[in-house]
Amino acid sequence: MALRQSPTPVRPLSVDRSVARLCEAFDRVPVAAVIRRAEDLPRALASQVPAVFFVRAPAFHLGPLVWAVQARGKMAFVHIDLIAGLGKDRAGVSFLAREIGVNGIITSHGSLVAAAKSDRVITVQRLLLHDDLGLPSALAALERARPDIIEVLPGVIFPAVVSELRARVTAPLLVGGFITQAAEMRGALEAGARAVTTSTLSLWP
């Protein structure tokens, strides 16, 4: 995944890592663009989405991609678990936080949430649910890690678990996975999601 544009984006002098400002932006535009292919990034940059989630990219391409997002006044998040060529450990987190300057890190692992917090980046912990059997242990893990934001996947399960989530955690809830129609996005928001994360370009306003 490489960004083809001129001039090459440069790292900003300061990086906004305020969860409050992100939530305020989601109140206005409750969508984060999920980027899996480089050719979709220009559409995300031109959209009104306040945040871009990179879930597939080689580590050596990340800098210009992240900086292009930040140059548009948006926040850039990187899913550290899925980035090729980057350690899924504290050193990988520090590289993203200090060398790339990401706004936030996405992960399914509580240990990486703790590492990201020490580097003062926004933490998004993914909660991937296949059925309700895994929910109690998943909630216990979230309570231990205490991420800034929780992303619930797949989106279709969110209405069934939101009450139990809200009884145990206070972090803002995002919903992703299989959100491809406007009606599905509205349903997630009406059920209590702060925003949806989606790779469906037509849902990026």
Given for the second form:
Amino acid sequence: MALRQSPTPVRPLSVDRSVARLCEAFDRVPVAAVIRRAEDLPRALASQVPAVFFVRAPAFHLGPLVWAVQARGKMAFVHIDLIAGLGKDRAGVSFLAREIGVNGIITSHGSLVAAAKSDRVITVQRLLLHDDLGLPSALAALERARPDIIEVLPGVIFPAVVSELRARVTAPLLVGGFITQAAEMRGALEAGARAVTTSTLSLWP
Amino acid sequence: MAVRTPGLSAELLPAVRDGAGLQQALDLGYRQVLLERGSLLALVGQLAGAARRGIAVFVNLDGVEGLAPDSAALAFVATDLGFSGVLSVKPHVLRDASRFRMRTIQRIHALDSTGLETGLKSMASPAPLAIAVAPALTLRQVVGAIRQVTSAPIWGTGFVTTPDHVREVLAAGAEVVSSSRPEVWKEFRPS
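The form predicted on its own done, now the form predicted together with its partner chain:
Time for the whole complex; same chain goes first.
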């Protein structure tokens, strides 16, 4: 008689596999393309980047864009905080995950990371470094939310916080924000970023 | 518009979170502080006392716990506490603050180009006294975009942790630099 298994955490396993796959791809090409304008998408599709980050896209016309990315074997991430027309809540996450089928969501809010845990999407939490006095509470929020991946912004501040960050969290670190030159990209990678996120087309390999 | 509270007297603005930080800044001869992060209790205690003694106190309203971002809070900060000015990323907060004759400083979070664009599009009206760029070290990369929309003086704040950072931010075009580090305050203490 087959034993009934205890409820398996389906999501964590498959999401963990996706994160591992993405990290392997970043080891070869350490860049995610940030799409600020729809016109830039063809360049991203033709490039070797393993992931495309949509910021500021309209929620209800996102499907074809996301599917075009996935048809190229790339992963599509959507910044839910900036998406027009979508509630910044559990139902909004579910729409992106189940109706559109995004690979992951990006958010600055720990509560949305938690809401996304019941959906099969990778969670990318943004660590916004505007104020050093706010760093302790921002790090505590990351520890509570336990996102799959952390995106640190802006790039110029990353080297100053990377050791403290590494001591507190184990998630892969992406670095973005005003990375417009090859030297800035190298600096972030040398400081310990798994990949950079950039909307600068000339940095997409 | 007549503003009767004291203004800035030095290019370095100590960022404090409590009365202890305030005292350190005053001991170094500063007559100005920025409450960058903190609580309502810090505000009503020693900082209010300092403002009464003629110290220019600026407060980042987005970073103070216990204050609502509304007119009642601004009336309290302006009238009861006598603070010199407020910072916020929210244009409506600054609009309210200008009604209470406070100096208004528009915070711009310079985290990535998308966010910067959004921040610059939603500048406060009436025009703020200054623009505070956070974190300050991005100023070199963003000063061009800021200058396209405003000629207001620029402050740099956030992650200014060494004297060299201060010099870099001043060189990038800031008139005022805020730092939370006492070792930086010492280097730039008013003579």
